[in-house]
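Have a look below at one chain only, the form predicted on its own, in structure tokens format.
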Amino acid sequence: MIDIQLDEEQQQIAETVTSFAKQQIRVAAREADENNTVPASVIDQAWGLGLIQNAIPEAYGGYGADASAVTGTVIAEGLAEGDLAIAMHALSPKLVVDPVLHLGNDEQKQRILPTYTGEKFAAGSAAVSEPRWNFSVSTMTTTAKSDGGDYVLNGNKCLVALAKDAPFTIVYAKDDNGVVGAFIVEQGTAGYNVGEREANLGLRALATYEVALEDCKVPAANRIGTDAQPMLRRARVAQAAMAVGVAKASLDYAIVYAKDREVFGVKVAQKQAIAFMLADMAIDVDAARLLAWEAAWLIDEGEEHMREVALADQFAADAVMTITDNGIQVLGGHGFIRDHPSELWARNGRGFVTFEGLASV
């Protein structure tokens, strides 16, 4: 029986993250979006919270707390409620830390994890998506061919966050047996070619790139585990949680606006159509959160969770589009202008149906 109850430490983390997101991230979001740049000061403050280091064992320089997927889900939702692009940037180290921590061997942990336990933020990156309209992990065309003691990677990736800054990128590719594997690629490796920064509808503050892998040779010792599917499922849970954060931000803003805005002598919130719309939005936010928590809880319990992850990911991706669109409608004409953040949330929310591997729990 599923029993999801945050313990005292998780509740404190949730409160800390939510407060930080509203007081620091939210106020920086609009300028970050307009300037296509995440403020380094905000990332430094986020790093100071120890959200990444906390889940890394003391043996590798971390704080040694439990690396719970439920905790990761709470963190992802809380930060994304402030701003999605800034949240993804701040949590990018998990794109490297989580695969190594959960699937890697001790040598890989000793070599990689200390990079993400220092006083200064270090970016992480993952290359999953490919620049094709019908991309899915099952039809991935990036290959990793065994070549003696090495793997040779070939293929093209897109939406690779912080590819130019991250000292390590986890590249996902199919091996000789058609199994999707995760491979550690260090910055500067021959054949790992980072292209121009992408120009996206949303996530404008997050630097994402296309990457070309051209006979990119990595040692066999850089393969993490044998099957990368568990990490891809963690990524989908993280994305579901972030979708909840974006949706909740839009809902809360719409509620405040509707209660305050008066049209023809009546508050907008008193209009039955608007009241029903806000209620439906609230139902979907809570439903998406519960699905994400359920999937994360099953991961922590070591139980089969493929179905639950798929449901959480799909429902949240659809819900956030509807909720953020409704958030614009509640504001009427004001929802379409940049004086209000509703249009920013709608642009970011639209991307969840295509995101793969941009976050992790």
Given for the second form:
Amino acid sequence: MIDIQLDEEQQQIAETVTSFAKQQIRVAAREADENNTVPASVIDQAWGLGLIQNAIPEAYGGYGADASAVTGTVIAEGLAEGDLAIAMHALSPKLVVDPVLHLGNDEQKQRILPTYTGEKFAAGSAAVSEPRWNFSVSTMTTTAKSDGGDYVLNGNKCLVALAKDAPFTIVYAKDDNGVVGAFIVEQGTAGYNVGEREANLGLRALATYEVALEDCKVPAANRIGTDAQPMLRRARVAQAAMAVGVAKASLDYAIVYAKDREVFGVKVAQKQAIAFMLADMAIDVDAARLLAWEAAWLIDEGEEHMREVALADQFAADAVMTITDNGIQVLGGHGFIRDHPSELWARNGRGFVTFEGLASV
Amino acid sequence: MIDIQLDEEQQQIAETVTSFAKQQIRVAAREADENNTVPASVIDQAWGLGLIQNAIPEAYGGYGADASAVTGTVIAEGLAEGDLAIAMHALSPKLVVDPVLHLGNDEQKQRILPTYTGEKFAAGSAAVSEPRWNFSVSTMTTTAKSDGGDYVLNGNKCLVALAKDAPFTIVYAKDDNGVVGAFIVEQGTAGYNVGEREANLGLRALATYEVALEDCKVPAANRIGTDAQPMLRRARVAQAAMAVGVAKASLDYAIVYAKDREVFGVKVAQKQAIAFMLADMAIDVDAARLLAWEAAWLIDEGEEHMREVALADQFAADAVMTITDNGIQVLGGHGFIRDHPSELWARNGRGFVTFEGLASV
Amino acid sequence: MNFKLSEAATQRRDIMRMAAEGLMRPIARQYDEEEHTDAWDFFNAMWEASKSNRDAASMTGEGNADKKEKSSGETKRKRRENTLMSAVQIEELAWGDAGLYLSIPNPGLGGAAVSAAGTPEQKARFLGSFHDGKPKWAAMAITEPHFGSDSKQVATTARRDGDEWVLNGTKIFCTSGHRALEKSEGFVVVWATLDKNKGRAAIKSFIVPAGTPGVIVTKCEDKLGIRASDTAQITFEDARVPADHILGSPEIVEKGTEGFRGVMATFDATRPIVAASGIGVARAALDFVKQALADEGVEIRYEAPQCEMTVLEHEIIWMESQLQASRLLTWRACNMMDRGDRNSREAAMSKAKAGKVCTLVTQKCVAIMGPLGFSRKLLLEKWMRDAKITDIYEGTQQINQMIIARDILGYSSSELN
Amino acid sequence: MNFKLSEAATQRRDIMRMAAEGLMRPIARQYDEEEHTDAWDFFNAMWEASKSNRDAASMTGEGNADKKEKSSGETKRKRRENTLMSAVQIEELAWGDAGLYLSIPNPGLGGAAVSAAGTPEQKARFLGSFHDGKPKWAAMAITEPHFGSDSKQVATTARRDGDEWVLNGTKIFCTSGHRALEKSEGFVVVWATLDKNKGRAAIKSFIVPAGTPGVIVTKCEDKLGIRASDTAQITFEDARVPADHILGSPEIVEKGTEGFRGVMATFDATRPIVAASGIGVARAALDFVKQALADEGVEIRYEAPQCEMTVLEHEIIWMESQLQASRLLTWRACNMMDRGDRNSREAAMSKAKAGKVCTLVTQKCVAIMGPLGFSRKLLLEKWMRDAKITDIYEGTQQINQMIIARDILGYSSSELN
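Based on the form predicted on its own presented above, generate the structure block for the form predicted in complex with the partner chain.
Every component of the complex follows; first up is the chain already shown.
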């Protein structure tokens, strides 16, 4: 029976995450952006919430709690409401944990998951995007050639988050049959060459790199499942949820500003042009969230979800663009100034349309 | 030097045409739509303005005045501001006159043009569209096969305006080389089979038909020029101008209504949501007109104009959709009622996006 | 969380789809072209069907369907899904034909008012008649020529004269008003003021049965779309109804606008239903286009990269995402109502979104199909005309934006208007 | 009617394009990353260039370029094209770099005010200095922390004390204010009120030269875009200027808001120029994307049928049509100004349209180029950041919609606000 609401546990997680995001993440966001660094203390605190460990079964050292995609959207939205770069850094372990957990075999789980159940935060990474204007998963050119019991990876990746720090990076590449597969690459593997740190429009605090894969050899046992599409779809839903978080942050800030600021003798928010813009923003924040929930729920139920993920992804990417742009517009000249966070959210939000979801970061 | 305004003569034509449209055409529009008939008296009056005859040189019985594409847009916009169906009926001679005048040879001019300089209105017609969802000029399937000194036309056309009345119809078809050509077909030619009158969403007053061309043989001398694209582009600009006329009608009516109607103690127009909507409509009416003027001016100057025609066409087709839809919205429930003309303009305006411009009508 | 229809809802949906396909689609074009005629075969069939189905009310947009269940007291709070089920069913009926769906003989909005504010005696008498006999309609008459959404402007008067109320004034945009008053033994609930100087508190509603002298249907509107539905203009000239035909108290309690608020609150139930009907129309258009494309072998590649995707694919995906967004917003609003939660904001959101989306989707579907979209041979152009009303009635786009804005800003109607 | 640039305008355009390509593009990224630094090589070069070109004013957005020609009296009314030429040139400069364009040393908006309202003596003294010496800037200080567009809210005060005016208050969003006051021998024109109780009539403007004690640039804003341009916050603490530094009369004429209106009217000149600068930025992005696509062999088929067109083609055509629409609206507004016709509505239209279009076009260009669009290796992301200001300064989108709406509705500011 249709029941469109979080259950009590999810509701509690949402509240915990959102309050952490507002109290700990958001206050650090501007400085992080200006200094191109995510503060380690915030990441440590986030780690302390156990969001990653929760999803890992006790057998591998985790807490064995809720690993559902729906709960994943709740966490992703909540943290992103604080700051997208910090949220992505904090959630980077999921780039490795999620594929291994849901599609990996027991040996892979044994080998990988305990890294992400320790006392301290450990980064994860994924290499999806390639530095071309027309990159998409279907046009991926990175290859994974079978070579005896190994795969040899070749290609150039970009927007690989935390490529220097992560003990494991999941590299997406096309195998000899043209199927996109996911390959576990350990830090230090020969041919896994991390290039210079990238400078981007948004997500400045998040360390992303170009990675050149040059005859990078990994054992066949490092391939997770066969077709990587399900993993990428799961990641895309989480990204849609992050887009919702960014959009919501921008909307809420605009509401507070518009209720505070006067123009022509009344509050800005009392002007229909602004009030109705806020109403439209609110509608699309909610709509985007519902689409993300539905797609996540279908994943959890093991139902067909390709189409719904595409719809959620597309809607959220468009919505966050429009909403964060309006978030600036409501503030007028002040929206253009970096004293206010609106422009930061607009820059970060642009990422969702500029590359294949944000599957890579 | 850039000079974006009508010259005095064009200004005068604009005023004449607009006042005729408002006083004679618009009052007849609703009844014409409900009864599926354009009243002959209005067409006769329009004929009396000499708009068609003006463009025809004295040598062929015309007045030898301004035949420029720019003036064409002024006339098209002005009449369409009255009613699109009536405007298209009144201007139907141009479907024949324009191609012959600008791209025909002297023999064709001698043969055709005097028909359109008489005391009485004579209809013209053109057969472009074909009854398929994905019709476009480039996917045209009607063929004109060379057969000795003749062309044999085969194919199905739709939205052929006044196909039963027009002494001449210009049929567009692909020749043996795949070039789209324009062929003069006289009423009564064997194989030119006019089907049933069509029933459409809009333009209900305008008599349009499906036409089946079945081994319809016309002499080679009936082909106008070689490539018909320039004729179609000229027609498209006129249609963009008609879209402007329809949009302007809807805007102006909405303005008057919104200034008259009260809501919550003030005029509807005093509400920002409505006032700003009207402002946006006004911007796009003007923008669409300027784009149409520019494209027409380039045609008149003999400059390259393919791109500008496409831009003008696209912009106008989109703009008339949005504007006439908003024209209904401003009236609220009354916009949905046929006591007001807004819904008629919305229905008529839809034509511009539903088929290859309105090149065929 | 659950995004799957219950078995019961699925069954109802399937039944409605059968009715939509079997009874409505075949006559949709006819009753659009033949405006102001009555589809009696259809009306009778639906009347019969609803007679054998005591939940008729729930499929016809009253939004008060849960009342019954609540009174039964048996079902757990969590298990109610009546509003949602209404939305699901009405999407199907509107998918069949929006004008015909609105014309289904039933107590409609008039009945909803009686059900919400009537005495047990009034309910028994006026709603009871809908269980038997010939097809009947009941309608709601609020709007007047000089106002639309600003319903405190009611100028129709009700004057007490002995044991009767005497009504004078003119109402417009009364859905099914003609059928309620002149084509059946139905009734119209009329808003009238006891005292124009006393504002909202003086506005009361009155049950006016068919056959009341002085009640004249002066016009049935010619409309852009939903032509099968009658939209009546009704004039009241010293129309007299018995004193007990007033809904609620006849007293004017200053500041006491609870009655008025109650009526406003019914929008929380009806708006998601209107949204659902719009979604049904838009889905009809989209389903048609997708089928036509599939027949031509055109595949929609949902995961194609932007740089390879055709405009057509992009448009389809855009329409699907917007339509699904509207549906989820609608279901959420229904869900909340079924749970007994306040849903004014969410109801307005579903309506605002659906109003815009349905208008755009049907326009785009017409455009995609080229000459075929423009032709009255297909239903596409009709769906475009039908869809537009979604953005207008039960509060225009702008009215719903206002409600949402007030709610998110915490503003009263005097702070934002 | 004529849609072709004159030879003179073409020449100027080409010269500006050379400057844009040769002088601006190579340093655009640097001065974006190194916010709050000064591009002295560029400033000096432009200063030299403008010295040898007495029409410098016309290329820097003052919009009062025609003044000169009018006074010369030689050119026929019909032949003037100065405003248009400014628009054409500024589109090129902004195509080079919007932040650097705004930083070109020149009398700017401050100079425009002196030129419009100053005495011959004031003009000679303050504008004359811009013909020689080192690079100079003049700025306009209107906005204050507590207001944006509602300029009658000016709270900065001017008090007469003997032969001097004493200014107190804080101004923000003063373009080139830092360079005018601290990086050159320039000046700032400051709006201040003689009496807060007397509204607009009491608002006057004062020329405050660099070096005036009590004038402190308290902050240079960190911005989303146009980072090469300085946006100063200036505090006036008992800042004293001679009595003859007031522009216009010191008297407060009740109801006499001509001075204020005059200032408002300068928007009619500046708005199309701002529109042109936005168009320049958007065209930079679109040119880049089109070139990149052409390099990859991707052809844009303008006449492809919708059903075959790719999203990419459609986006490009949409962007081109919107951008050309903005340009034509802008040129029309300039044309009217050059003809001496009132163009308030048309100026606001050009600004409103360009503001929206430039924002969208640059966003779309970033999106089209995928990972490359997001990277700071290219200028695309920068153009997106730079473009957004077009929809904000010289009146936000909403302010311009208001002006247009008032004009088409025939409403006063009290009827529509």
